[in-house]
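As structure tokens, one chain now follows by itself in the form predicted on its own.
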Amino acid sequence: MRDPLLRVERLDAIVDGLSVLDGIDLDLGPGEFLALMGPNGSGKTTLLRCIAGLEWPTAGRISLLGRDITRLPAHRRGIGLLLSEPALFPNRSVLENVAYAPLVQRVSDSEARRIATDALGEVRLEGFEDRPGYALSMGERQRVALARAIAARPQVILLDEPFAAIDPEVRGELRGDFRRALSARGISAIHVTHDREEGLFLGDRVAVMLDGRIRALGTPTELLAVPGSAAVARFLGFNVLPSGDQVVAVDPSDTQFVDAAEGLLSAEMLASGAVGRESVGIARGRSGERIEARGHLEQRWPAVGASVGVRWTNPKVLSPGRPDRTDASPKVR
């Protein structure tokens, strides 16, 4: 990667006596779209708030283009922040909402209107200029919020679950439009999500955050090829299974439930049903591990409660020993 635009070094944060961030190291390159994934409570939003200047870390350093911004006020950082709930002015027009950002930067009214109009074009809202904020759908409101963030001409935009409240049928189009608009402007972004599909689809690189630490970092292809640890593999949707003296990660589509005597390990059938265009079966292994298998819609699964064997192909070796159990308890310092 080229010299980073944004660098986070050994960042710690303690909130209400609990360690929320623990030694975070993270780089963001010019024009890069980084997906920051992890379950709820893993520290993703706290990390974004520290980068944005809305919370102070207890240790570590944040730099932008080599300049230390760790204690710089939020409005002087050149970093935009977009949340899951767009904070628009409801009684102002779309154009007035977007022009607000450059006006705060003390450009002329005519220049602010030009910047706002260009930003609205980037997010495909031509013709919406005179609509009031309260008359927009949630997806349209998020587009306006992105246009306003773009109009402020930041070097980095932080996106904190921007599609969480968007209807599924709109979400896919919005993801692509956000990605395209930021790429067209060459704006670097960190996109926080707990949605695996979203993060792997959007990110040039993906960071997986668990319990306040970055546990894996790489391109989507690299992470899926080598998930590394059992905890990361589980988050990415793999089955984590004991195999002799090894632990392996197995994709659910490479997993089968067979007669109990034919399996590599034993399990009890818990549930089955259709998910989208696939059929999913779920079982519990002897050691309590959740095991998922996926097949075609006509797949016939063993009955709930039945003893089954589990077989698989294409395993990815993780580490020796039994599958680990991620300690999700907060650490007190």
The other form holds:
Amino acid sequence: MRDPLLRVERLDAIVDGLSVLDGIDLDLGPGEFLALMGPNGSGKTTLLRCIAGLEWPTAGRISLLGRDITRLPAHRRGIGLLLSEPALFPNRSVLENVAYAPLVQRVSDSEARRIATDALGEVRLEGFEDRPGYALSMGERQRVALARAIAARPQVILLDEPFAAIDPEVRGELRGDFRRALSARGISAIHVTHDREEGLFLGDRVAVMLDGRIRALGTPTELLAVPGSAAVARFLGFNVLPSGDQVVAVDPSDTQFVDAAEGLLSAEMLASGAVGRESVGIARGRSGERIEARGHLEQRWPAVGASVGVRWTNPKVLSPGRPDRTDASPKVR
Amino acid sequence: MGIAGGRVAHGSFGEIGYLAPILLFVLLFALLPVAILFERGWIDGGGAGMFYDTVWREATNRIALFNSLEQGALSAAIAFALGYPAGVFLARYTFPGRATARSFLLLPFLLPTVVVVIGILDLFGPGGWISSAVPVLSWFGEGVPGIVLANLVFNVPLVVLYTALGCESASGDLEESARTLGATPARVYRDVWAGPSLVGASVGVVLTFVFSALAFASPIMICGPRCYTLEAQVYALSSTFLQPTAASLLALAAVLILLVPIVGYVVLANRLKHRDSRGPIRPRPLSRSGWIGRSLAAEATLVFAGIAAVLITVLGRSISPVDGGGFGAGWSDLVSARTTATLGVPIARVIVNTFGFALFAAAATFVLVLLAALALRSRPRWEGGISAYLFLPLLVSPVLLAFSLAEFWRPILGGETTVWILIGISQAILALPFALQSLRVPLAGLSPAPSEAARTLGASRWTAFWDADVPRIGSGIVTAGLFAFAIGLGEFTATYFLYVPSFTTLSVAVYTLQRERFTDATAGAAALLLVVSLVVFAAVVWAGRTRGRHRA
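For comparison with the form predicted on its own, please write out the form predicted in complex with the partner chain.
Full assembly next; the chain just shown is listed first.
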């Protein structure tokens, strides 16, 4: 990676007496789109708020282009933030919302208008200038929020689950438009999500955060090829299975339920059904682990309650290492 | 059970039956008597011409009108100046004891007016602790300054409370977005939360104006006739000068004049209620704030310390000698023969009366509010209309309420022995709007799912309400009852209008003893009333916190 634009070093944060961030190290390159993934409560939003200057870490350092900004107020950082709620000014038009940052930066009215109009073009909202924010759909409001953030000409934009409140059919289109608009301006972004499909689709690199620590960092391909620890593998949707002395991660599409006598593991069938355009079977292993298999829609699964064997291909051996706090297999009830 | 057109589907008019008692109670004991009083005054007085003569051309009434406007405006302006910074501080900063400070803001609703007036006189009046040490400050123990100071003790917390609510109604997400867009703290204030906080403060300021313009205890105890407000003048006309027609016309004028600020209050409160507050503001630790946060903290501390000082003085005066008595003279003089002679009944009877009326008000309010909750639970869409209807008694001042009850109901009920009914009813009417308010929040956040589940399991509507809803809003209902009890304990104006010596209450006793310059016994009675009110206040806070835990 080129010299980092944003660098986070050994960042700790304690909120209400609980350690929420624990020694976070993270670099973000110019123009890079980093997806920060993790389950709820893993510390993603706190990390973003520390970077934005809305919360102060208890230890560590944040620098932007080599300049220490750890204690700099939010309005002097030049880092934009988008939340799942677009948070538009309620009594202002779309154009007035987008021109807010240029006007705060004391550029002339005509220049602010030009910047705002350009930004609205980037998010494909030409012709919406005079509409009030409340008259827009959720997806359109989120586009206005992005245009408003872009118009501030930040070097980094932080996206905190911006598509969480968007209908699924609009979400896909919005993801692509956001990515394109940011790339066109060369703006780096950290995109927080707990949706692994979204993170893997959008991120140049993906960081997986668990229990306040970054447990894995790499390109989506790298991460899917070598998930590293069991907890990360489980978060990425792999089955984590014992295989002799080793523990392996297996993609559900590489997992099969067979006759009990033929399996590498034995399990009990729990449920099956269609998910999207695939058919999914779920079983419980002997030690309580959840095992998922995926196939085409016509796939026939053993009856619920039946004893089955589990077979797999393409196992990825997980590093033994120190067990994570989240490594305990989630038990299926 | 299903939802049909926004209401929970039922096949009967049961809800109207549950609502009928509270609707009838307000109609029969507030709206109807007042309407008939106004109608009689208008007809007996000769209509519009007499109305003009009574209100404007009669000098004492005109002075009362000016006094109301002057005292209301001064109190409102100073309450804003003192309350706004403290409200901002409470909403936007975290610090140890924040929850306790928030609870403290409820105290003015429950504090007997006579106790506060006695506290002001004990500090700044003749022989007061502060006026003795710094004589120039005796200015605050007499006339309009003293009245305004007493009004402030009640009303600054009101402005603080509503300012805090206004700040909290601003969008935290919008504030954070503005900050990351480069807006300075001053710009964030201007663009994001100045509006909501000022709307909130305005609600408190308007209420302060109304309460101060209708003040009764402070003008009559601190100043006398030259400072009478409309409320005190209505009392004087009806009870002292025996001019019921003039009194009813002046009361009508007071209602009409105060209609404007009251409508303003309703509009502002509605605006505050319906603000988009998605993403609540996140208060920051005081320890991390700069000079602004520390200045706000200092100002808020002064406000709270000032109120606490008044209350501590009342307690202190009851045990320190004033009239030459020994330690604890205030308390021992309460049971003296002179006190009994002054009041016409022994203090024990006064205490029994006080608790009896308060219990009557609390019980009536509890039952009425419980039934109303059951009806509103099933028909949430009625909530706006019912609240507006039950808000109407707020338009009726305590003197007007007592005056109309006496004129309408006393001839029907008969002699003095039935006065206790009217006192209890007046206290319940005055407590109802506040009691219902304490139920609105838990009712609004109440999920219908448990009660609907109970109904599908075969429970009757009442059983489902009792088993599924009451445990979740029970502390709200208890708070409503406690509120009514506390308001009844300290109610002075209506009670003073209606009482006869055998039904003297503690607040009336405080006023009577003070009027007779029986200083130590006054201090003792005021301290006793304060202690009881503080105990009930603690119970209200406890019930509120229990509710918070249930909701969590």
